[in-house]
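Let's start with one chain on its own, the form predicted alone, as structure tokens.
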Amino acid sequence: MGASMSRKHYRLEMPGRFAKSLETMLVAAALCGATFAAAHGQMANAPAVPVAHEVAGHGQGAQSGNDPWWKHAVFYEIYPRSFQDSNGDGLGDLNGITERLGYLQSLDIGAIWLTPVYPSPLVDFGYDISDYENIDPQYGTLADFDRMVAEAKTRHIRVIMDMVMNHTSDQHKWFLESASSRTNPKRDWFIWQDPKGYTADGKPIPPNNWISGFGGSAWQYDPRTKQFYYHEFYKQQPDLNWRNPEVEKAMFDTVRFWLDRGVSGFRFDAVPSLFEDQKLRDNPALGGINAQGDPILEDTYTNNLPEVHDVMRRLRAMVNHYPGDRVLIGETYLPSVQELDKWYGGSKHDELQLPMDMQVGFTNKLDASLLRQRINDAETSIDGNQPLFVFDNHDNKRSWDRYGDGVHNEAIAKVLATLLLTSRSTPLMYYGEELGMSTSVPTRKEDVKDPIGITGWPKEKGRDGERTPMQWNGEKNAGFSTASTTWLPIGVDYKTVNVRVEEGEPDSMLNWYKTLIAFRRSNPALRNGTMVMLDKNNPSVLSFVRKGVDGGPSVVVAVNCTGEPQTVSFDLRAVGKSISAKTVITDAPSLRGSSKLKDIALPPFSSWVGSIQ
């Protein structure tokens, strides 16, 4: 949709890293012979046996030829608080992640992204950082972190940190100094402004109409110094003043601290929000009110200002001095693919390597035409840069629920997995996505932990539902913790939706993901082949070809996005002479022995991957 549309208008009117639908905003050959087929239960003509992931040690994170490792790696977001509790306190921790690295290796994960584990007052569960160069005691110590990184490395898994550069905690020493007086040397490290005026009864008026993503004015008055400070999010998260060169130097130093410690890159939180309009102009009103009762505004003067790209270029140049192809990922909720391209640096390729393409994964509609358009945009409109697709994260209801119809959720989830892992993109998964974990929305306000769910109840119920503990088995607390109570309740379906159960079920979501990831890693067309859309006017079936590399076979992919059977035929002259396509992966039993390219009967919400013969 139009570039002028405000972030605050989408999915519960939440900006930045917070959930947005973006609906209005915005899967060479089959591996040879019986060896691959016998190892993967979903493969055509294969016996229905559990996946035996014999290739796990090879590592998606391994570099291939001249390609950087991150082009082919499967990224996996971990919400540390919810992944594995190692000490029985009901909270996940770093040692818990270390304990579960073997599982991630079995999935062939190339890199894990950890949401913040820095010291924090936890107003926003770690996104309010009080010390950028340490580990919060609830998660462990720097020694625990170093051990986790070292153990991950032995399994060819890299570690990506979450870095919050837009704001700090109000308990960070920088802000404490800044707030101490108008003349403190760090006063200009944050955004302070005089009142616009005073009401008749003497109350100070905020400098403008800017609204916080968590409700109310984005300006907080400090009676001691008689000025307001700006906070795009909670009042306990004051925004840094990126127009001050000292702020940039200090933040770049924190990046160096972790790079020197061996991390392989960063995911930058809310990074389009670093700059605000110097003239403090009011954001235009869109009309209506959001879940917190505030006016819905465009974010013209508070988001995606051009100055941020200068910072990104300097950041990329600094990180490029480090060996090992360190990667920069952006949380980039943007209104168009044209804006997304800017975050790569366009044809210069000198900003982020992987800004997140939220326009594909958060359409929230299984619409073949819309998905075709968005995926094709990423293929053709970002100057040859590498797309990063994602369907799930810690700020949105799980895709199981956003896309599911309540009847065919598993088949629909397999469609999404097929698109994620066979398209020409770097895939980013979210813990539990591979199991089909669902959203556990609180039913009572008193059970809500996420502050935005408390302030916005009942219209906004917060993000607890997508952050529930990982479901490892059907035992106490799903194997997540030995505590009597976990920080969030375990999902009610944990007895059947868990790693242990699904590892033993050939047709499970987990084995579907393992099959796709293994094929992706091993197949040249899926690794490096270009992508050509097929049957472009079909409103029901999304299909494409990943062209063979160096004369090798191509791969054709088709997914039925409807609840009705669909019949498709493919003209593959665009990728050379072909008369058949051997089925490689499908969840449709009727297609497992198929080699047709014409009159392929796709059952409702089915997925089919074929190797062109």
Ligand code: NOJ
Contents of the next structure:
Amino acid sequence: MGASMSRKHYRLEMPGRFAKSLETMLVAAALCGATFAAAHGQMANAPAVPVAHEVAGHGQGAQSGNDPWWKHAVFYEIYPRSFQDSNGDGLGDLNGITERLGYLQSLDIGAIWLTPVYPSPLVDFGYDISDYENIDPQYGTLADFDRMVAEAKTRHIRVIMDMVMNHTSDQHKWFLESASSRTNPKRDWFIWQDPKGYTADGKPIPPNNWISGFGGSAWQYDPRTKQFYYHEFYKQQPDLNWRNPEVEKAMFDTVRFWLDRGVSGFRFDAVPSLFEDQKLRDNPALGGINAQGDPILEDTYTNNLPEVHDVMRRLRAMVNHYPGDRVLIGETYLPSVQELDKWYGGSKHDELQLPMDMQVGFTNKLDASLLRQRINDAETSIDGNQPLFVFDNHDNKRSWDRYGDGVHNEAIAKVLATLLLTSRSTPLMYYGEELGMSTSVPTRKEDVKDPIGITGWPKEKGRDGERTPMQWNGEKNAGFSTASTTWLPIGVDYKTVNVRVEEGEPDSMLNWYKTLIAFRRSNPALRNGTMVMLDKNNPSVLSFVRKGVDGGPSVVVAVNCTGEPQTVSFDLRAVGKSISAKTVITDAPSLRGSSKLKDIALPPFSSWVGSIQ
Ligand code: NOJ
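Since we've got the form predicted alone here, give me the form predicted in complex with 1-deoxynojirimycin too.
Once more the chain from above appears, this time first in line as the rest of the complex follows.
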């Protein structure tokens, strides 16, 4: 994916509001059972039984003390089209997910978030919804959905739906009605505007300069009713008019439909853009042209408008009526932690419980100082709310490639996993991240499925690369499907990068994740201890302590963010009279069995987790 993306909400490398704000911002041994742990002395504090056995009793999804479940659960994003095909059509489906729940349980996943599975013309692969209260036949039926939720529940796995409230499909009945005439009762459910004028040859001029995140004007002219409608994304995704209370009511009804069906929460798509400026003011130009050939604009009047917080408060109040701590997650690409805090409702804690922090996971640079600053901000500047960290999703090149240097990718990926799973945050993973899956960028335009990759080729190759099928084994189609062809090609490395192979390799990425997840669940300091940065001026090694709870042992974490060996020493008098730290998890053979807190020699890009004695 190019360095000059035009999509504003999820490609932090693109120009626009976030690119600008980024400049100003300061900017993962195996639990292959106890056998490996014991053999390598890496898991002194970890459970001495395989993860799967323990989950049956109290997995990550289970309630823990007074904490809501979502504080400790590991969340896992599934792109259903690419996870598991159960009927041999080359597309993943709900029954496929159900078949693979045992794997997710073995990883100790507490909640799965499914990207949209509602009926859709699939222009944006489900983010263009034509019926909010059903399942697209390509993915299955409502009965399949109910069965998946029920089976997940028996494995202590909760289900989170993706809810797209910013826009519908242009095939949704609401929009079809709205577009039918200027006087239709649903006309005002979408954002319709007269042309600003007409060109000399009679062509209508869009109301203002707003640009679609997917290229071109954000206004589409409808010759029938002689007005434009606004679409932040594809023209087949008209934006709803959130200033109309009927829209909020209808959308909240759909949220209730799924809550009543037993889902444990939602991830709200593009939620900061629900509102646009009422005066339709032009967005300020930042100068320059993006990959789609459009002027680069600040999104002052189309994104993160204050009105959205009233909706979030009402949404939270409604969801609070449901039992079981249903969780509201936001796709919140925001320019600063201060803006992020508003999405929690700040000290009132009355909006989303888990707006995503995109500052940490999408720094796209393994820079100890930058990561320290951002993690610290997220820990200390959000009014005691719970951070949600994420390094990967279906809209960005995989972290394997964004952070990897082409030589040390696995060690670097282990560093990221360590940060994700030892920070005081709720971790969100993306399928295949735990395997070290890489981005399979299409090499021929005719192979591209994501429309922005077709219109933007060759500068913008779209998001197919990060959406390729899950790699289960080294057999046909990596075990994803029995079809002759799959909707996207299988990653070329599937013979070696797959679940089956990695389950058998003690030092694999997969076992690194399993080990960290198991330790995170069982260790009180990692569960609830405060997080304090150490060695704060070190530009190469990021280290921190998670303070012990109720006098229990603290945990210290150090990751070498460079390709050079680094030596660190810790003075931990602030957290007790600590003189030694038993190594719990490390990918540095030289540190296995070590109990030093002084002169810890970290090989390039290595990770070390110790329990302070
Ligand atoms: C963000 C989603 O993650 C992305 O995949 C989608 O294209 C846009 N929102 C529009 O819904």
